[in-house]
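What follows is a single chain, given as structure tokens, in the form predicted alone.
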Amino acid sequence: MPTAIITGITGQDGSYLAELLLSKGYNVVGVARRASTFTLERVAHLLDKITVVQGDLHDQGSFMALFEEYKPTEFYNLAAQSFVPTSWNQPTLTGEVTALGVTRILEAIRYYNPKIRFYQASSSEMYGKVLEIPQSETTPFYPRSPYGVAKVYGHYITINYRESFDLFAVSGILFNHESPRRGLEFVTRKIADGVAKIKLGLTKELRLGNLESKRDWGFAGDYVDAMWRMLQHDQPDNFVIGTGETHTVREFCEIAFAHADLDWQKYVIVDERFYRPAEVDILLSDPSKAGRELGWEPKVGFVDLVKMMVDSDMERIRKQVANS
């Protein structure tokens, strides 16, 4: 049985790869980070199936001495400051995890074990203002947050430490990945969640930023299936991960009332304090390469997306109002 180390486990797509992992039957070790309260309300399901300890991207030391007692062969890293207006809040925060965190954990590896495979979580918003439509693996990069500017980073040591001391180390540009379990401060969660909210009668109105905004929207239950065959591949490489398709904020909001048979123009008010400082216009991948390669594509749609986010968020707030 092979084990994996999975950092991020309670977020999004930490919950969606440790249900892939089991499926394909490793052993799931997942790292969070200490708090008072463990926040796992995203893995509950997978706790008597999977290993939780405490780590932390600030601390190698903690990765060593996971890779002593769990041994893993493969290392996935999905653990950064992931929201992007918080990391102009915190900048210093954002670059010592999601861009000097990475450094730590591939030191780790170089010296306790150079044959782990490790995945590095890149992200399309290291695109930022971009120099091309669509965006590739050879694309150049220009972020716009300190969160773009830190994943670049971790980018380029990945690969530096591939070139560098032969290891294993691949990097996924994922675009914009979304789902149910997505966190309630992003902007495709907090559609879905206003949306339910006003078709139960319990908010009027939903305030937002830049509808004009273009994303590469997909399911992030679909993308953690091209990490892990990213691991697999015969050699170590970066690859884009995405649809192919661009949609705006505006599109999203239409989709996502009409589902529940409300006029969006009704409701939705844009609001300047919702946009950022320096705006990302534009994001459209050109996953090709992951589809020659990995025999990868993406099987959930915009707008299957899109309804499967409101139905869930409906059904969860139809059984909080039930229960109160």
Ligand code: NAP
The other form holds:
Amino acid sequence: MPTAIITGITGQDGSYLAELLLSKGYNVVGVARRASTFTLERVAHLLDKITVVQGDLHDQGSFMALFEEYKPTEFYNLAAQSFVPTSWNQPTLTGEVTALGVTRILEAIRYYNPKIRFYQASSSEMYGKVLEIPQSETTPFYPRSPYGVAKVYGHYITINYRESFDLFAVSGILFNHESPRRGLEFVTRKIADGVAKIKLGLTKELRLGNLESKRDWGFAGDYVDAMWRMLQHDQPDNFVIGTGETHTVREFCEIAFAHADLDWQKYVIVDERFYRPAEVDILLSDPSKAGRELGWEPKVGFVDLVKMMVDSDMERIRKQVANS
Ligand code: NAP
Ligand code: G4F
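With the form predicted alone done, generate the form predicted in complex with the ligand in the same format.
Let's see the whole complex now, leading with the same chain.
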């Protein structure tokens, strides 16, 4: 039974990846940072099947000990300070975790077992003020946030350890991917949750920032399969993962509200507090290399993704109302 370690097990992607790896017969070890409250909601249904250990990307020693005890063959680094606006408020923390955290793991792999296959969760946020449309593995980066800058570091240190120490170190450049498990502060989940609360009479408005920015949104469940495929490939490489379609925040609103028989224009208020100091205006992937070399393609389309998220929040909030 192969063993995989996942950092960021408590996050959206960690939960989907754990499900996928369990279905493939892996022994899954998830790393979660110590907290004074319960943070394992997203993997609560898996707790009898996975092992959760404490570890923090600030602390290299915790990874050395893990390798000794669990002898993994694969390591997925999904942990990060991943919310872009927070990266302007906490830029050095974002650099410590999202950038230097990657080096801490690579160093641990290099010294403990350089045969461990390593996946780094890189991001389309690295393209920032895009220099090419669509963006592929060869498009230059122009990050627009401390988060984007930190991810560029993580991307290049992964390539550098691949080339310097012959590690099987892969960088997956994933475009935005969403699901009912997405954090509530990200715009798609904020909209889905807002629609459900408006529909069920709990609130009357939804305050958003820039409605014109465009994102290439896919379903997180599809994207964790791409991560796994990258580590099964014959060579370590960089891969862009996205849908090849882009949509505005405004379109997301239109579809989400219409799915609940609501007119978005009656409820959405543009609030400048949610504008960013520097925006990423458009992201659009060219995922053709992943299709060719990994046989990967997205299964859930944009409209179905929006409806899935709204349906899930409607059900969740209906239950909350019924139990209150
Ligand atoms: P997420 O839901 O925000 O999860 C982030 C995870 O990182 C959480 O488990 C969090 O733990 C953990 N974490 C944060 N700081 C940590 C630290 N110091 N030590 C250990 N763990 C720490 O993010 P996601 O959407 O699943 O994304 C997974 C990865 O892919 C992230 O690296 C993200 O930057 C990257 N990415 C995401 C997207 C996307 O659209 N979702 C696109 C491209 C790249 P807590 O629960 O304790 O906070
Ligand atoms: O949902 P968002 O916060 O995601 P963003 O900034 O694109 O970052 C996500 O995707 C990256 C991949 O490209 C990941 F690396 C990163 O970790 C994260 O998962 O914002 C999307 C867009 C932005 O243009 C933002 O300005 O939505 C716009 N927006 C408009 N109103 C809003 C809001 N974003 C948020 N979070 N909240 C708003 O009220």
